[in-house]
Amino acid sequence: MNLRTPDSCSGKVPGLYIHIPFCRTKCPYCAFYSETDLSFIPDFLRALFKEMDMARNQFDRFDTVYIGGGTPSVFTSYQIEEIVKRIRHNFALASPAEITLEANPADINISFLERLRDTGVNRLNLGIQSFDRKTLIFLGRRHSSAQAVSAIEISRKAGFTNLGFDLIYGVPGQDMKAWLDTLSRGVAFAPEHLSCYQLTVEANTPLITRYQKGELPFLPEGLQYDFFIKTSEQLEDARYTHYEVSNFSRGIKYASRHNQKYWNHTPYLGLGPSAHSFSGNRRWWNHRNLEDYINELSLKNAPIQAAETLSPKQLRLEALFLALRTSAGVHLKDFSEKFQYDLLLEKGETLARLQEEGHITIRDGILYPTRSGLAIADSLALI
């Protein structure tokens, strides 16, 4: 199967991702794919790197590079090490590049930090979801409040100027003040970036039985609206850019490059069980279970478990749901002429209600949500 796409093809520099599928606990909400058994981690990187040789001419070049999890840190410092070497032998990096990796503050110290530092790993994003002790233990979380602080802390002792945190709201049992002071806690210490998720609940996690049985009660609709609405507020006034809906940055220069390129059908390439890949009209994702992973590897297989061919509407009711998540919106006649689609004239209706209902605007060409609009901007895309 040929899957190379020069840059030309799209103008846009893909990115590569790479899943490492190991947690040394899993939380109970969680539903990315990942194992506990670290004894695959030799076996692991083998596959990994037979999987970046067959992958290295799909794509001419990469500007980004994201490690995420599962958990990264669970690694050895060298592991990474080995893991960028690897792709600087395999791929074309674009200068600068963001390297990003994941990491759980119970596992770095300063050592691990400088030698990171040392591979190129120029970006860290810490999961700390929470500084509050009571919800760590909820969310099943291995690390302290107190190893929040100290990774913080230590993550800039080693030199990182690009440094992200991870944080959850909506759990049972907390109330929207306990939620801000949460966020205030996570703003004093300035990270350059801030990811803040709604608690989710996802099928096949320990999370999910709960709620079925009527442990936990669901979020109602207008709480999680206003967790959204005061966690943008607070934070803007703190001089973030929300500019996606669960992501805020210290400025544009700080938003994630790497993650950007979802949002906008930029092409990228995943390695790893579970990854997904996305290039012109085409997505493909690899096997989630790591022994499938491994075994086809083996056999000189791609261990690609499925594709799919997205037909001309899919991708662009696809690029409209993914704009509307962003604070970019939507080029209104750069859409039309993509797409051969002009929402002002097939839509007209529809957006003149969202414009009065506050939920969109339209200024310069541009269609913009607003901050309810983003709250809203699953159902927003339904326009």
Given for the second form:
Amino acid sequence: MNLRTPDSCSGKVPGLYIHIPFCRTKCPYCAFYSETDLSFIPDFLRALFKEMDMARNQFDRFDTVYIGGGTPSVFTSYQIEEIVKRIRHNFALASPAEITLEANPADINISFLERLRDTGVNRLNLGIQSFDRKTLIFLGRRHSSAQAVSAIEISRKAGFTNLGFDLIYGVPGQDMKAWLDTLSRGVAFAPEHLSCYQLTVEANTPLITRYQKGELPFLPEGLQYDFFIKTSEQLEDARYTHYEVSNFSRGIKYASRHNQKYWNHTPYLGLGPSAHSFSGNRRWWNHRNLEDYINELSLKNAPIQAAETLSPKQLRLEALFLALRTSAGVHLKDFSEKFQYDLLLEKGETLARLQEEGHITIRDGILYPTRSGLAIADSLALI
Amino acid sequence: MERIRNFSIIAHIDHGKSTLADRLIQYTGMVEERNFQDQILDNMDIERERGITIKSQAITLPYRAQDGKDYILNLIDTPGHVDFSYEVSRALASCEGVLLLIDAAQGVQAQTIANLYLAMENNLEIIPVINKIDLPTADIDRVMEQIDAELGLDPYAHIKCSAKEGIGIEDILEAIVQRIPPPQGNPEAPLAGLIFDAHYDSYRGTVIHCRQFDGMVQPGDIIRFFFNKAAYKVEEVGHFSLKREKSDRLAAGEVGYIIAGVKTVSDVRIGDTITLDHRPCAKPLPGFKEAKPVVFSSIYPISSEDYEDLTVGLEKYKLNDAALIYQKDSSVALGQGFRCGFLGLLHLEIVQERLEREYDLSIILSVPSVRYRFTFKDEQILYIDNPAHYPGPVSIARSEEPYIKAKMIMPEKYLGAVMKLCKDRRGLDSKINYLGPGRIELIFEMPLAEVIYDFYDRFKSLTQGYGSFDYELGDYRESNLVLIDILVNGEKVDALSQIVHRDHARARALQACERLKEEIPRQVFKVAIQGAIGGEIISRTTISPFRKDVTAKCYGGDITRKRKLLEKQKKGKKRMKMIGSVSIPQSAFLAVLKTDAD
Ligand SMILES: Nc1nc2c(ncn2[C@@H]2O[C@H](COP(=O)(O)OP(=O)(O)OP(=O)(O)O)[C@@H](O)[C@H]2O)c(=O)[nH]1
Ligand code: SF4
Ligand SMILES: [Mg+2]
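Structure of the form predicted in complex with its partner chain, given the form predicted alone:
Below is the whole assembly, all chains and molecules, this chain first.
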């Protein structure tokens, strides 16, 4: 696969996302949409299947499926099997398709995982977050680090050869040493993929209230930078590729094909409450509320909350900021043809300065963010 | 005409002019109660936000007096701040009398006196009104003494009122009718109307505000502007109610507006005389003295593509702000723009804000300056109000800067602190006048440049708001002047240059660097700011780059949210001027003149 030009890495075959809006408990930092009342699961599934039915002709074919949420692993393996079956029934999947499921380490056992593999799930992403007890407690996670370890072991045993971990740094009380410790414990299991997120303080979460009350210190910018750079260095030393701001993989082969679609304007269809879809210059998204979602579908309405048509300028801004978050970078000629905007011509002086400062490099007509450039990717997009 | 009264309300700032206008409007029943709001004549957003009047505003009120007759009262509410005194002087040309308001607690202040002189120059009937008598601190006896001693008016001729409580309103209306003479003028004579203001209406084009002295004008007439003989057909005339109110004609003695499809905005000159094309008056009305700008600064569009819009916007804006003077200018760092003259720093700020709001322009103003006089070795004299044009020390034989006579009225206890401030600002020849118990007038001769350098704010805070400040322009005096240049990442930004006294140069350069450091946001790379005198770098600061700003997640397909965030930031950045690769916000250019004391 040629990862150099952003458009070619997935060949523009769309991706399918399924949002499972359930978690057993809510983590205080999380802003993703989910409910904890699991008794709604049957109604949700009925609605989801109806949505699939209604959406079946929108896209020709998908080559990735991502079952995320929420916590898909609160479902039984039968329910997941049913979902995958319905997907195959309603949509054409390329083969091989990348089918990912997100799981909480506390939820899974070997038979669950084996059934998943049988249904065709070939990529498992574990929400480990940390191997440190105190950090896990702060984050309100319902699993222990021992559970994480055993989840990893059984995942391998069940035959998952494409395994990813989510880890979080910048948690109050966690110093660099504690983080690097978690990181190296993670690396020791040699996962194919690692997502290392800086803890972000999102609106409408219990966490932000604590910050607003002044109970928690914000991470100084210098430290944020140090965490970011150290993480990148350590993982690249361990032969991981830093292919997006928060994402690392064992060679570009194991980069999440699905997530890359979000970052290079490949079309995607999102099903389930709060899921976003994108095609051409339109983006639309579903109700962020399970009841509305179920009600709309029982009335045979699309559960869409809103939609937007992106202007060429908006598409350009998105393309730029998304590309600058990835190691694929910006293909300057393609960019200029697509958006009638020649970055070198318009921003030459600034780009030269950024090169001098080591935030970007330009090679063979492609503008790549460096490690320090990735740390300021948002500002790079605003030059 | 016997039943018309044209008058202005004049006073020092905040003495209650607009509030009194409210009561007069309400008394005459011009506005339905439910549509009423305080300071109703302050109808610009910027006036309401700042709580001050910026524009003179005319309104026609019908009034049935105690003599049983109906009168037409043309009221003009005027601004009190010294920077808008040109508005007052123009309003007065349309009047036969004034209400001179004096705050019963504050007493006579600098602009009370200045505005009184303006009224006297116009030979107007003056009715002193003591306002705010409801205040517990009101001291009517003392104000009466001041009316006698400081204003030279009959202290018993005053009317007491509280504009806030609505006390004394009828007395005022009766005094207007009885004491202010009706306008004189000959309705049969050729038309002579004075343009005292104008504004641009996006639907109707130029709307001329005028006072008719002789003759009459009605729709269909062909009017002619005296100064360039341009002729236009009158489409509509009318009076100022809260909105424009159409009428059949405007006759001698009346104040109103004319809409005449004036295509060329620059044909309308404030102070010009309007007459009829087929029967012109013999000579123009006296018109106005030119506004004398004291502070200069250049206006540039943030994006050079917007230069045309700025040109058109300024022309239209100028209709409504006759005190603004401008001409083409260009800067090495900022491109094409306009050099503008203002009556003061507040005037400058208001022009900036109004241009942005009313004409949707994004602009940058260069560091304000006064006008210097340089005499060259060959005896040639050059006036320079733009530091970017500083000729360089070698050829200059003599440098001079304008001085002012500053008059400050304040409670005696602040004298020490204010004396020190004035001396720090190179003040000379102080005089102290005792105005009454505990109240003094301090007079200083000072360089005008020191006054624009954040003097007013410092003075107000030293006197805790109880001081009033006014000045008269004086003469030019020799001064040891040097040029401070500011370099941003090694590039000279001419719009940030200042001419300063040599003794202050080092401190000012340091201060400019510090202020810029506060104003310029951190960027993706280091920004070095240097201050230089005659090419020698004497101060420097750096703004360290930020190193981390990216948020961790961009995930789950919700790219929209992230984009909106960036769009918002981008909009903020659009309001900054790119100099080389550094974004400099608007505020930085004016902040250079702010001290950071207190
Ligand atoms: N107590 C009291 N306050 C008053 C009276 N008249 C006006 N004020 C207050 O004084 C302040 C200034 O009033 P304005 O009417 O805006 O003063 P102004 O003279 O028009 O001010 P400028 O137009 O900015 O020069 C406001 O807060 C009024 O409410 C009065 O009779 N009594
Ligand atoms: S972090 Fe994961 S498990 Fe926790 S509330 Fe959010 S979606 Fe649910
Ligand atoms: Mg007012």
